[in-house]
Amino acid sequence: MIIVNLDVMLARRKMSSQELAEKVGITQANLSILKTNKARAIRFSTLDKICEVLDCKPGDILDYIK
């Protein structure tokens, strides 16, 4: 199972979910789906933009649990 740890990176960057959604160009609802691990997929372009805005690597926000 892949876990999305956006809350951790948002806290480290002292950024709100709303601010991230605006900077990435996605809706607050879609960001919420990612944060609650309900997303079935994520576009690489969206992941790229999230990493750019949060100044992190995909491995900083994605985790794998067996």
Second form
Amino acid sequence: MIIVNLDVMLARRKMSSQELAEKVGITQANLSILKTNKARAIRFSTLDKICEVLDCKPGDILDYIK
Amino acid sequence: MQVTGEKGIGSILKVILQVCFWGGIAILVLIPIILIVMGEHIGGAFIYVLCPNGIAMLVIVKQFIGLFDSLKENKPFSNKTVKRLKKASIASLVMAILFVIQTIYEFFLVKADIVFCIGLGFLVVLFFGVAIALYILSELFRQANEYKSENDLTI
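Other form of same protein, the form predicted together with its partner chain, not the form predicted on its own:
So here's everything in the complex, that chain up top.
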């Protein structure tokens, strides 16, 4: 399954969830869905914005575990 | 024609359904009492067919009241709606089966009028059709609910 490691990246960048949500342009509720791995899908535009704000690659946020 | 909203007919329909529900309960309770008071015999047809049919009909009406509530709350695509439609479908199927039993009973044992038996047969087909329609509708709502949750959980 695909897991989202947003917490790790946020800690590395010393950024709060609220700040990331504001910069990416999504609600805190949606960011929480993403962080808790409840999301069914992620738009490329959202992923693009997150990567831009956190200055990272998609592979730094997304991981695959069996 | 609008169902929900200020100009909608939803509230009137809900009142009608509430009247049907409580009126149905009153009739179910009052009929045996009236029959006893009048000195009439309560037959097996009432106990085994009419009474369970009445209860099944009340279940269907109750589910439809619930469906109007979910329409009012603007949550038509939810698991509750699917469950309500399935319950109504099962209740309708039960009614169809009970009418089959009554048709067999009236035709073979009581030797009732053929027109009456055909009428009962029509009710069997009607409620069986309603059960199938409601089941298909519940499946439709289940899939719609899945699509909706997928859309809601796409960030």
